[in-house]
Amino acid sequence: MSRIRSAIVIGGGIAGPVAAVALGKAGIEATVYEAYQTTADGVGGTLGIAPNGLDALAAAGLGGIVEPVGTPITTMVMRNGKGRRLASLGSPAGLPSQLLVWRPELYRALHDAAAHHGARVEYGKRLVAIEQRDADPDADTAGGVTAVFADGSRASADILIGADGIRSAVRSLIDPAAPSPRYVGLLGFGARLSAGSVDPGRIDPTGSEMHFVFGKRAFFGYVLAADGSGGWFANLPRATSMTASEARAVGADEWLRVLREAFADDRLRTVDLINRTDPAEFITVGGMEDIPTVPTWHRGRVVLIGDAAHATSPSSGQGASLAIESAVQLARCLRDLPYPEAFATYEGMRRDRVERIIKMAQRTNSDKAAGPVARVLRDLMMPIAMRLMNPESFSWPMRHHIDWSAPVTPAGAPGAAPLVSVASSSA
């Protein structure tokens, strides 16, 4: 058994707070340290929990948090600029729905249903170091790992696990040389829709399905229900990418005029979506990237998990939904393994899955930023694609079932790197 009593969780996204409440089933304490002084309550557009993600939310005891404040989304509708329809997607037999969710609706239930179960987080830790060290026998002291934080605070405990997103500062930590995001040639917008926000007489209303447009110059996405309220994306093809910060600096009304033109040559109505939007809804995600592999996830009592890990493009519709598949599946690891066979095993058991869904969701972005060219073949080969594919070509990865009771056993996968204590460089 594992001898792990104590855990540090650093980032308070998604996959933080699930790891906490999944590390409390497995009989480990854990502390969730958020580098923002608050909640991101009212910051975020759309994501999706596939079926997989509602499983292992089930599996670590928070089946039915998300399904309040989802949408159920049995079926996706692809069409191009010209409407025509090119394919569609239903829910897998014998699967939920997926649920599509808002992301600050999804922080807040994934935080209270963390305080529920009795995990602290804490707000305004923004990690710089990370301090190891190994038990002395002789001296009858044990090991652990100690984090430094910028407000000068220390947290220690026996591991600490890098929930910090793309942009992880535990990664960098642990491995200075880590590959850094890469850009997949999209910048995401997005906004939410009111009720009476748009005319249903102008835009039929969606139901339980979700629209994809394949649009001359952007793709877009959108929902829309019998009131008018819903809500829309879309990927704007840029040759070079802008932070979040940057995109948001050329204002809601300018980059709304610029999507107005990317879709204005496009016979479905996405641009009446568009011109009904509040500005004070729309939102502005900047370039939208990946990591296609991260060579190191864990070193001596370090270890990643969600997209600290394993980054996939918004496009791979599961995102979120991996982030709670690794935190669940790294509590089962720590409950019936020592921490650097749990680790190795953890590893061994996630990163094929999460590379190939990362690899599937390039060619989606493939498809989203196709050329003239391109859009022609793709318009005429996704039509006999769709209706050839074997339906588990696609609904594998929703497939994905995670056994809580079942015992854990050591698997072959790459070992863990020696103790070592790291520092930021801005510390």
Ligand SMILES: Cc1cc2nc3c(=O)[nH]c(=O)nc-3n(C[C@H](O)[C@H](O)[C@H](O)COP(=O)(O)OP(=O)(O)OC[C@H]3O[C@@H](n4cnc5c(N)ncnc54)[C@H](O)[C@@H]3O)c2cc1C
Given for the second form:
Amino acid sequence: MSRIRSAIVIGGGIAGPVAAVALGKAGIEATVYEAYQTTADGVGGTLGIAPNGLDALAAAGLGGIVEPVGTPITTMVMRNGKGRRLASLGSPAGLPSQLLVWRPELYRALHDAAAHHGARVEYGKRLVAIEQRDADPDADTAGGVTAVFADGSRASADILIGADGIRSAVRSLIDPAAPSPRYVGLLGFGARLSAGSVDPGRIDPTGSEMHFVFGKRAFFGYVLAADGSGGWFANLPRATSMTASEARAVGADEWLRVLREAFADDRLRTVDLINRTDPAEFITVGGMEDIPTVPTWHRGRVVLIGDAAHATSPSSGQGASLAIESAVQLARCLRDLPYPEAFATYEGMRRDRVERIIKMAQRTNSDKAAGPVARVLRDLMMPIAMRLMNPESFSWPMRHHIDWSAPVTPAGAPGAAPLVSVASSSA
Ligand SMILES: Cc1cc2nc3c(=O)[nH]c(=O)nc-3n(C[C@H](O)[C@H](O)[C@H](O)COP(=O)(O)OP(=O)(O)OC[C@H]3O[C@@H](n4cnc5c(N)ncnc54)[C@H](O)[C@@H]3O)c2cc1C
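Can I get the form predicted together with this ligand as well, since the one above is the form predicted on its own?
Then the entire complex follows, led off by the chain already shown.
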């Protein structure tokens, strides 16, 4: 067992740059390898960074980087399609507001911060294979791992971290039987509205609230500033999934028509926001997905973080924040423990928490796709449940604090899986 000095991080989304900075803080040199030539992944919608995500960023020394590009959301207001207020959830006491941020702006902020902290990012490097080797004291060779990229280049380090998202190549390389993403029964859409798009006389600006509508046939969320700028997203129940490219092939105009129709019976002005959408600003996500459990988080010198290990559907509003938390916790484990103990301890710290949040999001997905009977029950029960429930049952995911300076002690987690050499990627 040995201390780790260098790391390859696959994926320059959210977890990757944070991991590189946190590893640097832990004295481990890390380089991020991103498949694309740019920082954004083409899905340009909004993301909420929850208080626990902000806390984890601060633990990595990245406090304050989201604030300049984020809009604070103090309250989430939920209505049904008839305009009836079902619930309103304020920020949990004592915690900062979550920040709503456009994904490309968040990626840019993370990459700028990573560069500022001296973390290297190489673009256009798509991982296709991993080779691992044990130390051989007889031949006096150290153990290590090599990443092989689609362009034929290679990179070696002590460990490799898979931060390559929900369709992780690293996940299938360390466990060819790893589960694939599961469609949660909803297609995702969104749009950005530029200033002047919407007449604030017709729809009230939302201020620091985010508004959600459980419509008759689909779910809608939006924010609107006083100048008529803002953004919205919609979740449309559909029996079968579509990939993002299949959904994009349908075209923005057609989807906007479908969505107008889906919300036509709701007594809210949401349709106005759809009508005012510039098709060029329309975002087609495709089928929304999660992975309830990933059995193998680490094998030999390779470990997973972020969506690669724990993909929650967007309904949790926690995917990015959990990705940040895992990046920071893994760095703490590697700072204080030899590998592979560090990997087992990291998994022991994280697995229950992330899988519980993935399950919570699944319940929200069912509410969004409710049929006529379930809709009546939901509209009856939600206001009562909100009144009776302990607010902690909603806020516990956000009450997560990482104390960077606290030493990590090894968990009684099971030993690491043996080393394997994997020849090719299924991604
Ligand atoms: C529509 C939508 C809305 C969402 N809303 C929220 C929200 O409000 N709040 C929230 O917290 N979360 C939200 N999420 C979830 C959040 O986006 C993810 O949980 C988060 O992006 C995970 O970060 P990550 O770094 O693990 O993966 P990603 O951000 O997906 O980054 C993975 C990176 O790896 C790269 N990559 C992939 N394969 C390879 C390879 N073979 N070689 C090299 N690089 C590779 C990709 O190009 C990408 O840049 C939402 C997701 C969606 C789809």
